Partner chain sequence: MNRPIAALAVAGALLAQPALAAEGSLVLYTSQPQTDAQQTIDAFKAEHPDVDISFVRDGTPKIMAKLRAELEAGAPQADLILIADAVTMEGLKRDDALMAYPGADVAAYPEGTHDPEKYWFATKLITTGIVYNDAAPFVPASWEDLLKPEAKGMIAMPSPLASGAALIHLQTLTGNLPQGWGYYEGLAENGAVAEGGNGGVLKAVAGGEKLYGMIVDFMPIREKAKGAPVTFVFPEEGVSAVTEPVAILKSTDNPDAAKAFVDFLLSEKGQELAAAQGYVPADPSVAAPEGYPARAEIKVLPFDPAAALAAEEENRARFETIFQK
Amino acid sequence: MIAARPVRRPSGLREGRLGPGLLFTLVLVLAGLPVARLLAQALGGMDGAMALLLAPASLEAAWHSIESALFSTLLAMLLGGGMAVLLGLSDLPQRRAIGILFVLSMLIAPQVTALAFTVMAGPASPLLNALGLAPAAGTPNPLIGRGGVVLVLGLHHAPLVTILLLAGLKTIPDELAEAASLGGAGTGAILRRIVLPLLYPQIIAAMLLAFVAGFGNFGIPALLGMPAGYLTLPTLIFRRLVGSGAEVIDEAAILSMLMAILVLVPAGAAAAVLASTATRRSSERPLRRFWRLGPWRPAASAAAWAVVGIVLFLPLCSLLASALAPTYGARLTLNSATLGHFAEVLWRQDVTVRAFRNSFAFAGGAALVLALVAVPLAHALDRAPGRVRGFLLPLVELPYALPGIVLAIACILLFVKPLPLLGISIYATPWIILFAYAARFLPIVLKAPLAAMAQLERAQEEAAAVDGAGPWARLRHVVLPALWPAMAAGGLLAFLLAFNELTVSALLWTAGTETLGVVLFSLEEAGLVSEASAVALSATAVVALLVVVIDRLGDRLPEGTLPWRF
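Structure for the listed sequence, which is one chain, in the form predicted on its own:
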């Protein structure tokens, strides 16, 4: 008789401590060390902290950050909330196409959106000139300054509100609306008495996250606010560091900690609200679209397409007109249109060609490394004890929740001196950008594998363990085949966000390591608007291509992984 082989149950840290230990150390290095270094620097410079925080420039920048975030949040809530109602509750025609295009507008980099609106609204606008609608020469650009910052921030973050509210609508049981309808309640009554009360948590969370996104944004205030002297906290820190260098690093650290506190409080509150609703309600039959628009369908469809046109097509058309015009401000006609600016930035100018190459290398390198560790890390986190997971998961999210400018300063502080024991420094090298990208986009890569891991039955691993498979064999033959689509999608999403990134690289680049975001910003500041538009459109084309590739994996991913699928 053959004795039964003892079953080795996969139980996280108890089995094979080395692997999870190394992975968790990686999380601590990527997410914990930069923030800890920033905190230490800020605490060490507390002597002059109050004087700095109460200085007129700091107070004014803080107020600008708060007011632009508040008013843009209101706009995002109105626009994004309205779209969520139409897309989630009504029989709006072409709803899927409208929803996808609306959400995709959020994937265009903020500085690209800001450049597009700047180019579009000024008296030299090629688009308005071609249509004969341009303001008189010498007229100030109406989008430069506070109003433009608020408007473009609100338009850019409206899809974020829509995504959160649509997710919230799916948690409302359809039985409630059905019972109310059978009881004679009309559409308005169901909206007021059932949908809105149950959607309050998601509404609050959407407001908080839209505020956080607006407060920490750098690209839009940099292009629309700085030319008018309208400085927010991120642009104030950027201007001081660029102007004075490392001499003001202590001031930057203190202002960064102020930003971190002002961002993490609402972000934490939003996460807590969403977590509480996720555990409180579940429905086997999510809310159906009960609102019949009837004769209002054409008008509602026209309004929805108009919104998509404003947030997506109008900026792209503006950039295209600017890139095709022979010179910025010249009238664009079929005869005068030229592809010369595309040829200039894609083949002739060393700095733009190098920026494309660098962005591909930094975004691709970070995405590849993170994708390779995503599956074992997701497996280790899923199998880890609750207290370990409860500590590490918020830590992973921290670098992405912080404004990019704060993470950049934390990385400068961490690497400005040679590394202990090794005696080498990665400051002012490409490696610091790669490290910052890896820290910032780790939660993006990890999201899909974690969701897929939660759906993977442990019985499969236990069966493999019965057959004698060790931890590595189970990971390779059981976990990896189930999680590779999520791993690929997570890596591609990280590449998509990192490719056009500006906020982090704006403070970390040096000669030879320019990224696309940095070059676009520099071209716009130098008045080379047509070249900047060509760079922006070319980068956006890469993003659009990636979206198509990622979408093809959508059917094999857990629900909610891709923001444009709802």
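Mind pulling up the form predicted in complex with its partner chain next to the form predicted on its own we just looked at?
So it's only the chain below, everything else dropped.
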């Protein structure tokens, strides 16, 4: 997500340059190096590039990526937009619960959601069979193929749209709506003539970001598209690389550059649009919920709960049913239900147990390192000259804005040969995954401390300086106490995302460094659907637990840090 750029004030303090220099070098290594390496490779391999890009398979995959991202964006806008209007402007009952649950659905890993929908929709669906609604045997699974990819991407990214639009609604001053209302305008007219035009930038940004998210997604087209031969760019690159090994890395690099270009244009546009609205402060008196639903209240409430059911409860129930069934396709009854698949993946299978351990270690390691540098880095960035900030802030965002598969390829290229000077290689070790995670999730960790830094009164720090406190003492005694909740929340959010991660590790794992995403995908591919469902549910339980922990920090955080608080 694109961090809001804090408003810059002129610095009153002159510091030594060593600390910030080191911190900025870290940013250059984490974010700049992989991207530069990928660029060098793609430029070096330009000879065959046009032929490859114009090959039918590449063109088809590029088109599939674009169309699935476009159509899923439409769906996400409809669903997420509707939810934003209901949650932000109407007197919908149980708004808070609906909003939280809806947004939480986004935190379920995409591959988990995709798995849940495949086992839910086919003729073997334990849920549909229990209701007697399952399609007849011999009916293809309606969610395998283009329709399923579009639908699940759309459902998965709808909360993203809701979050952006709700934030936008908060910037609209209530006075405008009130004046219009006094002038006799009805609810519809206020929505059309005042809210919509003022919300325009956020709508555009939400569309662009939903497109970027859909375009770069790997888990959903991998589980729902590949079985029908519906390949998108990420799944095409993945299939080529695991099918033929490192010899196609040049091809992968060129396709990655194509993806990077197709993603960075809309991502950059979204950032620009959001930045242009950043000067507009939250209104003193934000828009009231002026839309009285009246007789439509029960219907609106039912519709909103139905949406929450579809994006959150239905997938979880379907995973549970599939994990409890004796085997995929067998009827689930009270007598046939078994906890054996959970025992298999949580105790017996070394690989899945190791994957839990690995995902904890990689996500935890990356989050910890990032949280430790986040406060000094946010401080240094806030105090840095405008030109330096203008270069470094977008650079920090790059590894997260790029599709995961592109970052993974960049890391392979960077580390496949031993490191210069040191002569050791971190390729095929846990360190390459840790590096990739640190690069990818740096902007997530940095976002809240940067926002908090912008709110920090500089006078305090200046007073400490007058008292003779050096830069590190000021950091410890003035900045850190104010920023630590933001740092902790950023670290935990990064942990959450890294714990769920599949795209990067799908290409970087090796014997012993499997992540949860990787084993889920590999179990599903081996036809062990019940075991895959048990892994998916267990991983989701960890995520749910973490959400509760992070939420506890919520009251001490700058507004907008936690996506599910609004």
